[in-house]
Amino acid sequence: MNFKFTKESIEKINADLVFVVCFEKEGEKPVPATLQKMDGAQDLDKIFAGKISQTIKERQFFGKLGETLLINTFGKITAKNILIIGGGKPKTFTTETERQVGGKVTQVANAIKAESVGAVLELGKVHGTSVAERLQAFVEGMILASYSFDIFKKEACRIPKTLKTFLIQAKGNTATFQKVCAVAQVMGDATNLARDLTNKPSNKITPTALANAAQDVAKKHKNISCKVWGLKEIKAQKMGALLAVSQGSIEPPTFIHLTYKPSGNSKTKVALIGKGITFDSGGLNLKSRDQEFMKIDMGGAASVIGVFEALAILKPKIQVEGFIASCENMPSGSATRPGDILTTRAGTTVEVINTDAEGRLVLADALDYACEFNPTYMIDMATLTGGAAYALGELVTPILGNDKRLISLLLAAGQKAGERSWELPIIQDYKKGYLKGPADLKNSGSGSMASTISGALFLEDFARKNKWVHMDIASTSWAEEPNNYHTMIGATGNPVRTLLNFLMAL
């Protein structure tokens, strides 16, 4: 996407569309928005003798969220068209708002087949936000909402984007907005490759091909380096739950690891950890249904590869490691047995109770393997248990671990991101049914009904003494109702500009 600023007034912006926002008036019962004089939507009423006004009246216009009217100019101002969209009610107003009135902006545009579009910038606070947060929002929804993800149809079945300029009219310097609106490409290009990623089937993404894609990053940017290990490697660093995993799969595992360092020197490092399952069948304890959506059970995974891609461009003044445990789970004469009973890189013993239990298995092993890199923070991120959907819904990232502060630091960067979370606590009652059998702990069968917390439980050891953090994308990494800027059936990329908004504020 091109960014472009002008001084021009916005009946003079040379752009396909324009656009303004109206806001829903308070009220018990529903009343026709009024144009606001600020994004100079008054000004193109007076050119139009009032008929834009009539309009929204005539046509019962609210200014609900997402709410379009789109009127044709008939060559009475530059642009062909002008966009009227709703921006809800006022006292709800916050920078996601921006980032859904960005994503339906960008999907009008590209359904009328506009090339640019132009606005005005609301300079100051608007409903307790600031210019530049509110330009970063808006632009980080246009940038998502361009996302498609048809490369395996044919090329006439493909939905073309059209949309390749913004221009904005704002007066004085503009040097910090280009700057601004530069970091919002970024995250939102990174989201959309953790979104590609994800998206991809199994037999496209497999633990290699993801390997492939780490290296890819690191080719480009001359301060990402990256190592992968493949199955001698593994062996050599015993790492057993990763192997137990794999071994049912012809695929062979790999261990990922990515590093990003800043140019001066650092005193904080911080570990992001993923799993990165490319494909889950359950092993043994085979998954009944739905086995087509388990190509996302690398999620996580795809979400450290698509930080460390903006990494590389943003460069924030901290250290930064990536760790990626990834293999396949599959049924076979080899896959693991429940029963049987494994040894992690930790030397802690496993009883295998259920072979779909992998992903805190192949995490056990990436998380003791981080703790050497001796962290400022380690986060892990997983699509981990179905339990997540249950306790918060799809819209809502659960997050647990032993750092307040961590947990605080990480709860903000999801506000801003537009990405919500919110703390579970870790109780160790949960933790007791784990102790019970021959080995040091059974992967499942916790005997509680709190998976999440119990999945969590199970992680914390290996975590060792580190400040940690535990977020369970499993409800938020794929959304089955599209919205403003998510406008397909598919990955989130959740929770990619969490961690690049967090790694930002340190």
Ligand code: BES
Given for the second form:
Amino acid sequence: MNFKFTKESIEKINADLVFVVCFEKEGEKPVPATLQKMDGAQDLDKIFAGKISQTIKERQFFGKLGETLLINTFGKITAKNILIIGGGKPKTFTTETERQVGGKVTQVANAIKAESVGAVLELGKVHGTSVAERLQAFVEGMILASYSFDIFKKEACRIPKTLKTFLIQAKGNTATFQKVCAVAQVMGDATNLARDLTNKPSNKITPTALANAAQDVAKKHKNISCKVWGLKEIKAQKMGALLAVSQGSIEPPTFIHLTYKPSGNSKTKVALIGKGITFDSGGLNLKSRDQEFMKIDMGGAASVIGVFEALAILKPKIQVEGFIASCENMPSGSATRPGDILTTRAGTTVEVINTDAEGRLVLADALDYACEFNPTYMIDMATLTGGAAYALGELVTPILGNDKRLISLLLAAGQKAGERSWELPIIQDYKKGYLKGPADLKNSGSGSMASTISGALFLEDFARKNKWVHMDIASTSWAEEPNNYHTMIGATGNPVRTLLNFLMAL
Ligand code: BES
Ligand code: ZN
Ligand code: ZN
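Please supply the coordinates for the form predicted in complex with this ligand, as a counterpart to the form predicted alone shown previously.
Following is the full complex, with the preceding chain placed first.
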């Protein structure tokens, strides 16, 4: 997207479409919305001799979030169309509102084949949000809504993405606004990269293809390096858990190590660890449902790769290491049997009670390896438990960990990103069941219904004494319900922007 700044008043902005936001009236009964002064809407209404507000009444436009009213200008002003867009109730306004509006404007623009949109930037505080925060969220919404997953469709069935330029009327110094737009673009692109890797099916994104995607990022950017291990090196590393999960598949496992180094020296080092199961059939404990959905089981890994793509451009002053354990979980004559006992890289023995609890196994080896880099913080991301959906639903990511400060930083970063998260407690009593078998640990059967907490309990010790957080994205890395900026059912790229906000704020 090109971002251009102009001093022209709204009727002279040279765009295919200019938009103004209308808020919903407080009160129970919906009433037609009124035009605002701040964003030039009332000026436009004057030029059209009150016809815009008249249309708002006639068409019963209430200003609900994402509601749209499109008016052709037939040459009366420079822009070809005016879009009135609903912002919802003023009381509920947050930066997320901007993200939603940005997404909807982009959808409408592409639907009418507009190449440019224009608007007036409100400079003051709006409900406690600064202009930079609002602009960033709005542009994120635009970039996210520009994404679609249609590479497997015939050309004729794809919606062309015509929108290329955002013309912004802003007074004063526009250099900082330009920077804000650039950051939003990078964060949006990184999210879209993670979405794309996750949306692609398991026959396209194998463990080897996932490693290639990580290497592509490193090839593009001088400040990123990427090392990939195959079966031989993984064996040499004694990653017995990753090997046990992968052994039923004809696809060899990969272990991916990404590094971002800042230009100067940095004491702070963050390790990001991603679950990279490119297909989770359940193994011999074969899933009886939802298998067609299990291409998403590398969503954590996809987020790690997306984050590195953005780090290369945003260049924060900290070091970041990414670790991805990737394989397929398949049933076959060579697959791990329920009851088998494996030895993890850390030397812990694990009795595999359920081959479908494979994520914690591959993560155990990845966490253990990550510890050797002495990270200040360790954050793992994994589509680990179906229980995440029962705990917090589809819109909130459970966060569990051993460091209050790290957790609160991530919660705040998620809030800013429009990726909601909430802390779940790590209840040690639920660990008892894991200790009952013949090995050091069982991989399932904690005895608690709280499977998301149990998952975190399994991982905890593999982070050793480090400050560590686990994000269970099983329910939030995929959206069944499109919104204004996730225009289709599919991957959300969660929690790419949470991590980027967190890393940039460190
Ligand atoms: N990949 C699944 C979790 C999952 C479920 C992700 C639904 C996305 C949507 C994971 O490997 C799994 O199968 N977990 C089991 C663990 C159980 C066997 C302890 C689960 O949650 O049922
Ligand atoms: Zn599983
Ligand atoms: Zn899984």
